[in-house]
Every structure is written in structure tokens, then in C-alpha cells.
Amino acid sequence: MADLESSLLQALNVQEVIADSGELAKNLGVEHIVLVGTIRSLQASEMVLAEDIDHFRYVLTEEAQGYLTAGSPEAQVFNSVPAGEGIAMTDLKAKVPGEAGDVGFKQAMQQRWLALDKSGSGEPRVVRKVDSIEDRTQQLLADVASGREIPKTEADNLAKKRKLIRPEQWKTYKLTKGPKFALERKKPATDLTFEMLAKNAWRNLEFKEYNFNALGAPPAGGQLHPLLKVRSQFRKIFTQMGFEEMPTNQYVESSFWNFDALFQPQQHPARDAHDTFFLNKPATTPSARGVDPDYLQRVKSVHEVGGYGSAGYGYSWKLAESEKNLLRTHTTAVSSRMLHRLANQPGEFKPAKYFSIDRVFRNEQVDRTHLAEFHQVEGLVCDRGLTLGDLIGVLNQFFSRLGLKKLRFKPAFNPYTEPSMEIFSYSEQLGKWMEVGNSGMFRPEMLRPMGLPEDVNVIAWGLSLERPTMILYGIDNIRDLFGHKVSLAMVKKNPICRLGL
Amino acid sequence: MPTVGVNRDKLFEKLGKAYTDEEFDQLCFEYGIELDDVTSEKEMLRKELASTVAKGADSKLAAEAAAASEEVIYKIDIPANRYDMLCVEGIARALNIFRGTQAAPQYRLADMATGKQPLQMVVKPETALVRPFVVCAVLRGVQFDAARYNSFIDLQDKLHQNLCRQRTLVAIGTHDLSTIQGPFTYEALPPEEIKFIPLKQTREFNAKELMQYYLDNDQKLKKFVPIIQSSVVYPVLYDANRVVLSLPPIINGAHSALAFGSFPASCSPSFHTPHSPSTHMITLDTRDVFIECTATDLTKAKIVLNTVVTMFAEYASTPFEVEPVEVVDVLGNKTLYPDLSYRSLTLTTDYVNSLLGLQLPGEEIVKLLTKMQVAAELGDGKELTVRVPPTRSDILHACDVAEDVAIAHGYNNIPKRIPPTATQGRELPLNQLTELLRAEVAMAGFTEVLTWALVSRAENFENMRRPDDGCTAVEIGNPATAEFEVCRSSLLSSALKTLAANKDNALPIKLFEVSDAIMLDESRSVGARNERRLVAVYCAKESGFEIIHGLLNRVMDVLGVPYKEDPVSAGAPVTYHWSPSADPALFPGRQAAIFTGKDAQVGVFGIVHPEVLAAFDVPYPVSALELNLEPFVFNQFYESLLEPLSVVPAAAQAMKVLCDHQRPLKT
């Protein structure tokens, strides 16, 4: 290629002119598309400048190339006719066979040199109408074969007919030196290097155009889960806001912390096992292992027969049915614990503000949107006095945080807080208002037994963590988002969430 | 939470407007209940021929689908508590009254004092053995067309499936009381003693083969079978002439039954999910109504009984009015039902106030009460007395009366509070040093993931060859798949997992996750403890055993905690070292455990052994790190500030001890 590339500066160096770089292909013995290469990367340098030259002719098919010798078939059939008596189609297609026997014999009659006699008995016979002919079609080929323009009818009858010739056009280059014009190429750097500083060689090079249509290189550090990056910007809010984070790091439950303690009857559907994961091992937790046995019996009273003001639910409350164990199905089961652990510290009642981010497991099949496993976000306030006006301020500053600033509560139910409210907030993008949270005061039915002072109030707010992520980050298959399936590309493309910002 | 599904034109027309549905929505929001869809007949049947066509077409649905009715439903979502608005008439009805269009009714017994003898229902006392309570009532003059019957049997159906609990607690039977006479028994029988015919059958059977005939031949019974079944004796009503009226909780006799001729046939009466309820044929028909509920949870009985008589005491014909019936127990103690007292409950404003955060006068108060149907009279001062009607079994507590102010005033009309509550924020130090780590082990280029801590047995344990001693994982007992059959007591089978669905990316792959593993220990009260682990893994076509070795140098020098054979870590309070181990999961001679103080062993790292990976999918070789992070949660006193969240009393005390190098670091 190098030799090839100084034979063309040479050859231009001398000539000034390269009239056509066809012939100096020629010239130097190769074949033009060789030349070509080195043309463009010479005029892609500035060394010379090209200026095209279009080229046509006509070339001989496959097909044509045996013709020129033997003839065409409509001569080479008439050769095969005998004068006078002729000769019969079956003795003459094995004379001229195939393609070219058929080709020839319709050519031939259409030139009018045969006839077919039918005026004997039994088969018909070809015979001549002429006694010689010219292979007009043979000379053509031979014309086009050498290089000389043949007429243009004929020329059009012969390729797009017959097909026995085809049209070629290419391009060959007037050559003249460009404003780089050099005997010898520089090659321009790629890149400053060391080497290049070092013996101050910089100065003098030429650099290659960078590519500025494509990306860099990504960096080679890791990434955070965006669920978990949004779990983080949670956690500030909360932590600035005075809550203090409760330790959910405790999965298996029993069923006394998770439902009786929260007011939530043994005939629940909650605590149907389509709802909830029970286990086999560890089964139960004796209430012995842990659970005041005074606070127990206070439990099972207010479920049987009320008290602390309540007519109870009026049915035989189960030991048993406390004591299996399950996998939480709310962190709320881990406040329940803390507010009584809240209520039986020594000294007098402190107020307490207390929030959770952590995993909690419902019974249900896997889809696009439910998982058997998700992360509840849950916040609380236990005081004295805290009224349901101290919840929707809570909320309202909770949720403006996450830039939810319009929100309407909804009546609902929950066994275990009364007022109960759903959080509602309007979305500017959607143009509705969406459900963003569940929220209530936890019964005196809950806390009374527990020993928290009368005048104490909880007031309580719950949300999945799933849903805001999936919406911040464009996400509508959870799949995507927890468990194996996840995409390794999403977690290394998505952006910091900037809740609470 | 029940959805009820009401004709849009039945409802407005009780309500006495025609609202939009955005008005309507808004209307629901108000007052806590859901417009949930708005659909017809023609539309649900047409959707269910769209799922049904994928399976086979249907020509009878489809059929259904084109002659039903294309009049609007409104599929409105219900409280799981106010099973008072599982009916047309419900919702109406607290509807009108919330928007004071109507007076809340009174609920009323039919006076009996006028020498008229209540019908009795006498209890036996084998009925104990199985389903020990029966409540009874009776409403007269019933005013029928097709479609309060549908909607009379749409309730019972409804409350079959919320507060009956599938007929387990309660089960409801109505029957045309001109067809049988008391006074009634119930009873208790050895199945094959039981004979009659049953509804929608036309010979007789004994409750034995019944019930084999259901399991076999009917889809929406058989599930109810196995509430009686292996019982020695079934549960059956009687009336004077030994005519069975029901098998409770499965079916009714043919006799009693509720029949229309005019009606469509397949709107037959209770114990029986009604098909797609038709329209056009009205004819009114007056009726004596029957009512029985038997139960094994009383009070659920009664409050069963009160919704469908004060429900459906709007047709009667003195309108509210319920005629008694006497039950008498096996003792001999005679009760009349239903119990449609007012139950009295006496709080005062200022409770009210200031739970609401709210200073409206008692008068206002009574006024918003009024609109929840609760009927409040003002006493000396600030007391406050409500009757709550028989309707509102879901006021159980003051509180829920101050929840009815809030919704009659409207929430969001109630001010807000910024609460006075002054607190310290705080972190869990588990939690803060995870958020901690989490960063280091993304800055030391591994890409986080967060995986399930649900997992198969074989993954936990045969895949990761790893065998199943049966006292290490958490056992799920019900699991919908069997996905889900323990919890994970380590997690790198999840972040192995996590490769093979991830294997065409370009390698190396590296991974990490900060997450619990979970494993039984006696020692906490419910036999289970998390455990904070680090797990990492690095895959691509070598293994890179040295580069997850690097890691775990790395996560140490991070959480300070030198390498014991480092010149620096004398004197150092907790250092770690490591040496080779024999962890089935991790190829031989190229793993090794990882310890902290003296010998408490904190982790694993090592190349995955090939038969994992297979078991995984995993086509390229792997190494991983496994570490437990909680020895490692102390502040900068070594002082460990792990605070679990449950304990045994007595190892309570050895929590909060230093975690210094005098004492191994227990994991």
C-alpha cells in the first residue's frame, strides 16, 4: 500500500497531472479499485485533489462470451439446416441443444432465414428461405467485446431483450496535488501522550480530528439500586424531620405483634394464609418467650369483651391463633412493639416519633405490579393531645418533601386506626389526583392495653416505597425493579433521586 | 375491601337526583366510599368473553353477552366495615341520610304485646357438636320485583363472603314462610338421618350423599362442604311437619324456597350465588320472609341478621318493622331476635374536639352525627349520649363517633397542625453503617442490586450444595409458589441468580448487595433472627478470586478493622484474618472463611464451585464474598450499638456488652 501510495505522489510529482487515474492504474499494474483506496485517503489528507471522470460501456454477459467464436445461436441454427431437403425439428434440436437451439430457431424464423415445409407426410421439416446470411448478431458482440459503441437500438435489443450484453459504469479520477501535497505522508496524532510533552514533540505535530458524535467511555466504578437510593433520600427526610429510625430488622413475626396487638380480630381476612406467609419452622412463639402476661390478658379482653371504652368484638379470642408465627405483613408490627416498649420504659411518658423502611410480605402471586415481598414506608408520632389536624400538618410536610404539595384525604377503614384517612395528592402530569398513602390515629383499643396515658394519641402513615420509584424512575414492571430479573443496564443509567432536594 | 356492583339508575333514583359520575365520585370520596368502575351488564359479560375466548369460545356467553342489558352499573368499593352498604339500599340510604335528604330510620320489632305468640325456633343440644347458634326474624308483607329480590340475594351473597367468612362463621337461609310453620327446630343429626329435597334438585337426598353429590357436581357448593363434612352429626332446621328448610351452611330445601313464578329461573333464593340478574321481567309479588342465621360466632350472627332485616324491612309492609322470633336455647333460656336496640354510648364535645383538633359546638356536633345516622342528645354541659343504630355494628369506641363528626365536617375541612412534638432524629446504627457501606462498595466499582428474601429450598440449599440440616432456615408453611418456600440464609444464591439472568452483559460482571439473611435461633423470642450480610460477586472469564480477596481487604480497611497479621493492628480492638475453609459452595483450595477477634467467623470468599454455577446457569466462572456485618456495627469506642428488636428475657442482658477483643465476636 505505502509503495502504491508514493508510486501516485511520484508519478504526480512529475506530471503535475494524472489525466485519468484509470491508466495509471494500468501503469503501475493493479487493479483500479486498489488505486482507489489510496486516492481517498490522499484527498481525505488534502494531499491531492480528485476530480471524478464517469465511465460507460457495455460488456458481454456469460452467456454472449461463447458466441463470439461459435457464433449466434440463430446463425449456429441455420448452419445446422442442410439446403434443399431441410431437416426434421427433433434431428435439429439434438444438433443445437438446450437454450440456445430454442433461442436460435425463434431468431432464425423471425430473420425469416427458415420455414417449416408441413406439405410432406409425417413430421414437418425445417428448411432454409435463404441460401446464406450474415451474423449481425456475432459482429455486435465482437464490436462491444473490442470496446467500440454499437448503435443504440441494437445496443438495447442486446441487453434488455436477449441479455447478451450489460451496461458498466464506474468512475475513474483526474488527480492534481492538493494544498498538502507532500512526497511522504505525516500521520497526525490520536492523542497527547506523555512522550510527546516529554521531548516537547506537541509543537510540531499535527492532530487528528476528534469525533465529537459519540460518547465517552463510562466510568469503570459502580452503581447504587434506584429503590434504594430512594430509600436514602426517605431516610433524610425522616431523620430531619425528628423521627427515629425503629429496628425492622427482624422478618418473622408473631402473630400477636402483627395482628392481635393491633386490634385486628382473629377472623380478619388479613389473616387468611391466601394473605399471609405462616411458617412451619419456626412455628409458633409461646407468648411465654417475651409478651407480658398481663399486657396478653389485657389484649384478649378488649378483642373479647372491649374495655378503655370499647364494646370489643364479642367473640372467643384464641391463644393459640397469637402465637403462630409469620413473616410481617407491615412494619406496623414493629411499631406496635415499640409503643409498647414506648409505654413501659421507667420514668414518665416521653413523646416519641418513630419511622421504618424495610421489607414486608403479602401471600400473593408474582405480576407486573405485586411482588410477595415490598418495602413499606411507615412514620408515627406518639403524644399527648395530638389531634387528626396534627396528622394532616404531618402529612402535609411529610409529602411536600417529596414534592407532593396539593393533597385531599378520603375517609377509609382500618382495623387498627380510627379516624383513618387516605392520602390522596393531585398529580400536575397526570391531571387526577392519585393515592399515595394510607394514614389514621392507632384505636385506644391498641394503645390503652399497651399502657400508654389516655391522653396519648398515635398518629401513623404508611406508604410502599416500590410506587413513588417506579414512577420517578419511569419503571412499570416491578420485576424490573426488585428481585434477580433486574436490569443491570437501568441501575447503572439511573440518575440520583433528588427527593427531598 | 367488597365491591358492590348497583344499576347507576336504581341508585340515583333512590337518591332522588341523577348525578354525573364525576359528581357521583366526588359524592363517594366524601363520605369514604370508592367509585371504582362504571360499567353494564353487557360490559362485564363482554370482557369475561374476552377471556374466555382465548380458552375456547363460548357460544352461550356470547349468546348472554348480546341480549344483556346495557343499562350503566356503578362498581362501588365498600368499607370491610359497613356491611350496611353492601346493597342498593344501603348505599342509598347512608347516602341520602349523609346529605340530609332523608331521616335515618327507626329500626324497629313488630309489638307483640297484643297477645300475638312470636314463632319459636328451639335449639338442641347436639347442635353444639357443630354449629351451636341460630338467630331468627321476620319480615312481613315483603314487597318484591325482580329487582329488589336480586339485590336481596346479592346481599346475602355478599355477606357470605365478607363477614360470614364462606359461611364458616355464619351462614344465611331465607324462606317463604307461607310454605312452613313453626314452631321451628334446630337440630343436629347423623347425616344419613337427614333426607329432603334441596333446592334446585328434584328427588331426595340424605345430607351423606348430598354432599359427595355436591363435591362432584357443583363448583360453587362443593367449597362449602368441608365445613361439615367430617362432623358425626349435621347441623339442619326443622319446622313442625319435620319439613327440612335448610342444611346450613349448604343449601336450602326445595319446600321453603322463595319463588317467583314470573322470575326467572335462574334467580333462585339464598345459599346460592345468583347468575347475572335480569331486568325485564317486573312483577311485584308480596312475601312473609323467613329469616335464619346459624352460626358457630354469635355476635357475627346477630349483626348478619340486623343487615338483612334493616336493609330489607324498607319493603315491608309496615316499612322498618321486623317481626321476632323466640330462640330457645338448650337451657331453656328464651331470647328474641334480631336485637335491634340502639346501643347508648356516652362521650363528651371536648373528646371529640380534641381529637379532631376542632372547637365545634355540641350543636354542630349532633348535627354532623345526624348525618351518619348516629342520633346524639346533649347533656349537662359538654356530655354527649349517641344511640347508635342496629345498623352500625362498626362503632365500637368513642373514637369511631369522633371519626363520624370528622367525615360529616369533611377532613379537608379540618385545619392543620404542625405537631408540637419536639424529638431527635436518629438512624439505626445498623441501617447508618449499611448506607455507609453501601457507598464504599459502589465506589469500589460494583453495581448494586436488591434481591428477594424469598427463595426455593434448592436454592437456599441443593443447588448451592450447601445440605439442609433443618435447623437453619425459616420454613414457610403456605407458599402460593413454590418460589417462595424458605427464607434465604445466605445471599449469594440470590446474587448468582441475579448473573444468570444477566449473563449477556458485557463482563466482568460485578454485583453487590447489602441485605438480611434470615436464620432460626432459639435465642431471640420467635426462634428467627436477620442478619446483616455484605455479599459481592465478580464474574467474567477468569475467576478474579484475587480482585473479591481486594474487596474484602478494601470493606475492612473502610469499617477500620485491620488484618491481624498487619504490623498496625497491635493493640487494634477487633482486627480479622482468614484462612482456607472447606464451604461445599465454594471450589476447594480456593476459598477461605473469614474470622474477627479470636475465632468468630464472620464470612466466606472464594471461587464458586463449577456445580453451583450450573446449578445456577451461570456459564462463566464466579468468585464471591459472604460477610456478616453486624460484628462490625459499633461506634468509635468499639462499643456495638446493634439493637434487636426482640429477645429472650433472659439473653436481653448479654446484648449490651462491649464488643471488644476480649470477647469473640458471636455471629
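By rigid core we mean the largest C-alpha set that fits within 1.5 Å across both forms. Worth saying up front: this structure is predicted, and the values here are computed from it rather than measured. Numbering follows the first chain given and starts at 1. What changes on going to the form predicted alone:
- The two forms, fitted on the rigid core, differ between the two forms by less than 2 Å at the CA of H274.
- In the core-superposed comparison between the two forms, A320 has its Cα shifted by less than 2 Å.
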Second form
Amino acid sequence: MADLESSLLQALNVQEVIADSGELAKNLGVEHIVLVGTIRSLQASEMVLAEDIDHFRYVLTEEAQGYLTAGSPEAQVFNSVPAGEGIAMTDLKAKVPGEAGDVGFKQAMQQRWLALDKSGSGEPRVVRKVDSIEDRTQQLLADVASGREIPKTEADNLAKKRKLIRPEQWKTYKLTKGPKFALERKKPATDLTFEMLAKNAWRNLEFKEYNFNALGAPPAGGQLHPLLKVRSQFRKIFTQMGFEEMPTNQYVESSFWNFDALFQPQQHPARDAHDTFFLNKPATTPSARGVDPDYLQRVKSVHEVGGYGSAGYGYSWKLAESEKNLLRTHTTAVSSRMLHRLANQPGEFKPAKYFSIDRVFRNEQVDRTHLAEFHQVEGLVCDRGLTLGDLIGVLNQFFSRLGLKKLRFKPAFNPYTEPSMEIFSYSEQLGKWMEVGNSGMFRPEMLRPMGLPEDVNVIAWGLSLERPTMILYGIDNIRDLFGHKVSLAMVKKNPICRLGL
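Having seen the form predicted in complex with the partner chain, could you give me the form predicted alone?
Below: the lone chain, stripped of partners and molecules.
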């Protein structure tokens, strides 16, 4: 590269002007693209000035290369037809097979070199209408191959219709001396080093000017995932309604808080390994860590023999089963901790409204509507004298803020709520009723062992974060929203989220 740069500078010094860099590249025996790199580098250093020269020509396609010697397809077809009686169409196709035969026959017929004779009783025959032809197409292709210019109409026909030639464009440059022209380039120093100072070498060096106005590389801006946008809207709705967010940063829970405290029996199918992710290490959390012994005993008793108006489940409750660690299957595990803390706070009972939005984990088969890891939205109200009517009223207020004003409720069953209701809403966007969540009143068997007063009830509801996000953003497959298959382009370009408008 240094030799090429030196040769270019020497040639420019002798000639003063280099009329065409393409000719210079030929004389130096290098590809023009290689010389262009050197020109650009010298141009940036203001050692040469470059003026664009645009070039245009037609070149033969691969198909046309063969027609230079064999003749054009129409000439090949004409030459295959004997004078006089002609030839059967099938025999002609055998002589000039493939696309060349089809195109050649069509062109020969258009130029009236050939005709179809159907006077006989058998297959129509192709006969000559002229004795000889001039292969104009072959002549034009030969002109293109030799670099000669051909008429525009014929060039357009060969390029656009017959695809036998194609345009080729390129640039070369007219070179003149720049303001900093020299026979040898000295690269300016960018840093003042200790060695330069020690040897006084800096006095004879040229330094690159500092650009104090340079802004530097722009930082890559972050983008919010659709789930984060919808979560932010949910959070605003809850806080506007006076709810307090629960701490949900503990993904690993003991079976006690995730199941037993919720009055969910130890033989319930949801507690099987095929539905829940259990930890191998640490496999258990001793009940002495974080669970009051008296509360533990009350939970055991209500499971075995009942209480508070319940007959219980009538089985032998096992402490070891409650100590198993797992990835929480719902954020209601956090709710049970918070309610126990509320029940045992100093002083008199104080009503509370809590919400949470965070990840939960279930051992489910992954498909277009299910993931093993997803987000749950949960809200609860704890106060004296709450009824099912209060739950329905709060649900109407909550979902109306989401823009879902038409609600229906269907009786359902949950181990830790009674009564329980599935929530349905009519979607104007989808034109149908759809399930949007689950709700209910926490059972006395869950609340009374915690120590909450007899007249205190808890209403609660939950829904996934992914389902409303998919509806809002028109996403059909949940794996396109959350997980390793998510498109970064979708994350960067998704629109803003405003719920309830």
C-alpha cells in the first residue's frame, strides 16, 4: 500500500494532472478499487483533490456469450429449417431444444423469416419465408462485446426485453494536487508521549488538531419492552386507587407460604412435580426460620381437623412437605406473608390495600398461549365487613380504568377463596367476551390462623400481565412477547401504552 501511494504521488508530481484514475490503475497493474482506497486516504489528508468521472457501458450476460459464435436463437432456428419442404415442429424442437428454441422460434416468426404450413394432413410444418437472413442480434452483441456503442432502442430491447445485455456503471477520478501535496505523507501524531518530550522529537512533529466540538459516539438509547409499559400502567392504576405495592423480589418460597398458609391441601395436584418447580439445592427451608411456631400449629390443625366453621381436609399434615423449596407458582404467596404481618402488627388492626406485579413459575408445556415463566397481577383489600358486593364493586372500578367496562362473573372454585368468581369482559377490539381474571374472598381457614379478627375479610383478584399486553399490541403468540424468541425490532419500535382511553 505504501508503494502504491508513493507511485501515485510520483505520477501526479510529474503529470500535474491525472486525467483518469482508471488508466493509472492499468499502468500500475492494480485493480482500480485498490487504487480508490489510496485516493480516498490521500484526499482525507488534503494531499490530492479528486473529481468524479462517471462511466457507463453495456456488457453481455452469460446467456449472450454463447450467441457470439453460435448465432442468435432466431438465427439458430432459421438455420435448422431446411429450404423447401421445411420441418415438423417436433423435429425443430429436437434440433434447437430448450429456451433458445422457444425464444428463437418466436423471434423468427415475428421477423417473418418462418411460417407454419398447415395445409397437409399431418402435423404442421415450419417453412422458410425468406432465402437468407442477416443476424442483426449477433452483430449487436459483437458490438457490445467489443465496447462499441449501439442504438438506444436496440439496446433497450436487448437489455429489458431479451435480457441479453446488462448496464454496468462505475466511477473513476480526475486527480490534481491538493493544498498539502507532498511526495511523502507524514502521519500526524495524535498523542504527546514521554519519549517525544525526552528526545525533543515533538519539535519536528506535526500533531493532529483536536476537535473540541466533537460530541463523540452517541450513546445507544434503551427501549422499554411492551410488558414494562403495560406494567407501568397497571401500577399507576393501583396507586391511584390507594393500593400499596408488596415486595415481590423473593422468587424462591417454601411450600408453607406458597400452599399450606393458603389452605391448599398437601395432596393437591398443583403441588406435584409436574406442575411446580421444586429446588434441589437448597431443597428445604426449616420452619423455624421465619414461621411462628404457634401459627404453624394452627395451620396444621385447620388442615387436619378444621376449625372456624370448617371440617378441614382430614389428613395427616406433614411438616417436611411444607418445608420444600420451590419457585413460587403465584404471587399469592407474597400476599399470605403480608396478611400474616398485618395480623401481627402492634396495636389495633388497620385496613390495608395491597397489589403486586411480578414473575411466577409453573411447570407447564410451552405453547403459543402458555409459558413456564410469566407475570401475575394481583390486588387485595383487607378490611372489616367486606362482602362479595364490595369485591364486585372494586373489580368494576379497577377494570373500568383498564378500559374494560362490561364485566360478567361466573362461579368458580379455588382452594383458598370462597366464594370464587371468574371474571369475563367484553372486548370491543376482539368483538367477544373473554376471561380476564380470577377473584374471590379468602377463606376463614386461611385468615383466622394468621390472627386476623373474626369480622375482617379479604377480597382479592388476579390476572396475567401477558394476556392484556398481547391484546393491546396485537401479538398472537406469547413466545413472541416474552422469552428468547422475542424480536429486538419489536422492542425498539412498539408504540406507547395508554390504558383506559
